[in-house]
Each structure stands twice: as structure tokens, then as C-alpha cells.
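Form predicted alone, single chain, as C-alpha cells, below.
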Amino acid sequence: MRLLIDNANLELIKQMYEYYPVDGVTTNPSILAKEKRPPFEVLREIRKWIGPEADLHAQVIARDAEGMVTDAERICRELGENTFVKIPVNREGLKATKLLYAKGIRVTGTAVYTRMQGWLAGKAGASYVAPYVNRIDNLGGCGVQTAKDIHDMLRKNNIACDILAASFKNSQQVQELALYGAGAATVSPDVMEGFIRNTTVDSAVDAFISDFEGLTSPGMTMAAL
């Protein structure tokens, strides 16, 4: 299962890519809102970042199907090759990344609530399609498992495409989608930082460190000695 950042501030995108094996960014418009600036200013810094090899997700704003493909048209202009542009699986968005998968520029279908709007955006030409986990279940769904659907329903008819699943709370969500197979999951920084907080673990390498010292001395390491 590929593992995205889902946050638009470099500062935060560069302490994940530290420490975490991660394959990109995901971006909305509420995200990039809260960075207070040009928003192809933060793309463009985030791009450059990260590297052409990386993938990086920005969403269209134009409601209808024809100002979707400029804006699409846009973003690919400007942040360059492996960008997916995030079209909403409503009836214009539907349209719209039809006629993307027509130019060849991949789309990840977002907003997904349903089933049915996952099976529709694959079929439409879709590269990913985006369901929303913990605002399903927020709605009294089964967020983890509308994803796991969304995942059997394209294999099962031979769609071309990924989830990407989104909207998480916690690391038990990501973890059961990574065990089903998943193509992608977007995490937010606090939940990524959730994956591998155990206070179990820093005991025993705590306990491992103090019998080390006890038999060496205080401060000392293996390449100390």
C-alpha cells in the first residue's frame, strides 16, 4: 500500500519524509487554505520538494465539468509529471475525468461516500478514487469498509484503478486497509506520527540502555567501546 501525506505545509511534509517511508502529498483546498498563501506558490515549493518521481495530488475548484478540465489542464502545467488531479465523483466530475482519461491525465476521484460513486469514478477513467473513511463513519457508515467494497468492486470487474483512501482518525483504520491490500492510503501527520507511539517500546529500549550503561558505563554505545 502506497502512503501519502495528506498536508500541505513543507515543514510538516519534511519531517514525515524523515522519518517515515512515504511515496508523496495529497492536498485539498481546505488544506492549502490553511497555509495563507498563493496556493500554486505552496504546490510548486511542495513539487519541488519532493521530486518529480513523487506523487502529488491538487484538487480542482470549478463546479462544472469543462472549467474542471482547465483547471486539471492547470495543475498538470504547473507541478509537471506524476500529478493527480482530485475531480469530486459527482455527475459533472464524472464527465470531467472522462474526458481527462481521454488527454491522459490522471484523475483520483474524491469525496467518496459510497460505493457507488467509487465503482463509477473507476469506471470513468479514474485512477484512484478517494473514500472518505472516518466521515462515513461519522455518518453512521462503516468507513473501512465502504474502502474494502470500493477495492473488491473494481477488481471484481476488471477497473484499472486504486483506492486512496482518506479521512482517518487513527492507525487501526490505516492498519486494516494495509492487511486488505489497499492501493493507497493519505494520512495526515498526527495519525502517521500515531503509527509507531507506544510507550511499551520506549520502556524496553529505555530498559535495554540502563543495562548497557550498567555493565559499561553511563552514555556509552557500541561505537564507543
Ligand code: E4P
The other form holds:
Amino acid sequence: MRLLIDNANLELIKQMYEYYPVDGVTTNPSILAKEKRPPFEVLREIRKWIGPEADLHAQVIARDAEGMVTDAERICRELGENTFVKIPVNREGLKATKLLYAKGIRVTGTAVYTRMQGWLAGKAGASYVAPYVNRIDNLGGCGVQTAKDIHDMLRKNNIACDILAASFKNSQQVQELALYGAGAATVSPDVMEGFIRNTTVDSAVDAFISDFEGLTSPGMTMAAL
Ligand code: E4P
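Next up, the form predicted in complex with the named molecule in place of the form predicted alone?
The next block holds the full complex; its first chain is the one shown before.
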């Protein structure tokens, strides 16, 4: 499962890249708004820092299909190779996805709350569809199950599209989808930091170091022996 950072703050992105095995960055208009700077300035900086090989996802704003296509073309011109254009999966978005697929522009179908949206976006030519796991849970549904079902619908119908599960609130949701073989997950830095935070592990490591220092001397390491 590919792992992406759902954030547009370059300092946070750098920190996540330093510590975690990540494959790229996803943004949405609300995430960009938090940076309080011109959107393309922020996105270009992210692209420059993560490099041309990493995945970068940026969303269109226009409401009609033709406008979405024009937005998508600008996004790709600005951000280059390995850019995925996020298109909301509604009626206009499906039309735009078909048009963009014909132009060879890769689409991530976003704002996905239902299995039907996921299947339709995949069939229209999206490379990824993004079920909003936590937001589905908040509506009384089961986000993880919806994501799994979309994954199955795509596979069983031989549709060359993966899920890019989004909107997570905890490690368990991400872990369950990794176990299921989901294509990708995008996770906010705070949820990603929770993947590995574990005081029991910290205690075990402390005990090993303390025993070693008892054997040798305080502050001693293998290299310093
Ligand atoms: C990503 O594509 C989504 O826009 C994002 O994950 C939504 O997350 P939120 O529900 O935490 O806003």
C-alpha cells in the first residue's frame, strides 16, 4: 500500500519524509487554505522538494466538467509528471474524468462516500478513488468496509484503478486497509505520528540501554566500546 502525506505544510512534509516510508503528498483546497499563501506557490514548493518521481495530488475547483478539465491542465502544467488531479465524483466530475482519461491526465476521484461513486469513477478512467473513511464513519456508515468494498468492486470488474483511502482518524483504520492490500492511503501527519507512538516499546528500549550501561558505563554505545 502506498503511503501519502495529507498536508501542504512543507516543514511538516519534510519531517514526515525524514522519518516515515512515504511515497508522496495529497492536498485539497481546505488543506491549501491553511497555508494562507498562493496555492500554486505552495504546490510548486512541495513538488520541488519531493522531486519529480513522487506522487502529488491537487484538486480542481471548477464546478462544471469543462472547467474541471481546464483546471486539471493547469495543475499538470504547473506540477509536472506524477501529478494526479483530484476530481470530485459527482455528475460533472464523471464527465471530466472521462475527458481527462482520453487526454492521458491521471485522475483521483475524490469526495467518495459511496461504493457506487467508487465503481463509477474507476469505470470512467480514474487511476485512484478516494473513499473518506472517517467522514463515512461520522455519517453512521463504516468507512473501512466501504473502502474494502470499492477495492473489491474494482478488482472483480477488472477496472485498472486503486483506492487511495483518505480521511483517517487512527492507526487501526490504516492498518486494516494495509492488511487488505489497498492501493494507497493518505494520512495527516498527526495520525501518521500515532502509527509508531508506543510507551511499551519505549520502556523496552530504555531497559536494554540501562542494562548495557550497567555492563559498561553510562552513555556507552556499541560504536564507543
Ligand atoms: C483527501 O483526499 C481528503 O481530502 C482528506 O483526506 C479529507 O480528510 P478530512 O476528513 O480529515 O478532512
